[in-house]
Amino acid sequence: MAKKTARMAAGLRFGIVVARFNQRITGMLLRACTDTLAHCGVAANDVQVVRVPGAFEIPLVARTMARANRFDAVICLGAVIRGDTPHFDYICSEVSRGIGQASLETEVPIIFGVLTTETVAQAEERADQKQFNRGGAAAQSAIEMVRVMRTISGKVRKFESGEPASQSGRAAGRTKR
């Protein structure tokens, strides 16, 4: 079983957009994300990390990466922590809307791995690999969404066996309808 997990995403390519704002937190998310991708068989050269100033800038870069046709999925990582002004509400709303819109427009899985917390302690807890591990969860969601999209589009890949992707689904015993 461990070998299956270690190879299940071999050959897939991922873009990661990570905000520099709250860098200690986003760095923890990024580490957990890349560790999970590596554990699932993704080669380091199949991952491109792009850093942006803050969470607000994530959707534009995520959409641009998705449109580049170089990635099977894009993972968005950031941390927005509530302060004393309504800034938190505006940023969270626009980031979530923008990421969702970008995914719908491009039909590429774009994963929302942006923490939206009330306190720094909550953000630290969710970014800690030994606790909630939201960076790793974002990587796992990205892998799963690539599998889902390939299955429904007819581009079936035998992830568990490590065989190369099928372009039509026929190699996996499926016929086009």
Ligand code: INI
Second form
Amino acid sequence: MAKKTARMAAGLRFGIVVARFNQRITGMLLRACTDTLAHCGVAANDVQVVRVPGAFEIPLVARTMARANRFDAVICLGAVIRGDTPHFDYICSEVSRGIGQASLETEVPIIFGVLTTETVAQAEERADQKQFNRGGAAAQSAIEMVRVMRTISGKVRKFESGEPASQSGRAAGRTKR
Ligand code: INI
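Next up, the form predicted together with the named molecule. The previous block was the form predicted alone.
Full complex below, order starting with the chain above.
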């Protein structure tokens, strides 16, 4: 990987909300996500991971993190697997609606890295870094969305010049909400 690409996200700060339910799968998502952030130059100290019981609890914590003015983006990771439970439809609809609403309300990118599958095997292949790698994709989406938001708010030059992002944008706490 070229040096510029490897450092493209240096200085950015990310919150990660990860569900414990289906922990083996969500652990795979988390590992892939943090590996990708590190690969793109994000320091471990600039990543805060918060665990919640299940996917249903993700939106509240994601919204609270987004409102804290401490993160450039928040990444949500979970695995909702249909199995036999009628819970599936309720949880999927609440978590997707809640994450979308939180992002619109706070104007902070909140990334939907929640798997919704019929079977454990499908969830495994989506979480696997050598297959669909959805955890890594969530990290890349977060970085891209920080860039998009800075571009449309006129802050892209500081991001591209390598100035620590936390001193030039929302994560510095300059924007009150
Ligand atoms: N939570 C998940 O993250 N994935 C699931 O597949 C799941 N199922 O199948 O029930 C699940 N349930 C727990 C739910 O998210 C809440 O934690 C619980 O209902 C308490 O509010």
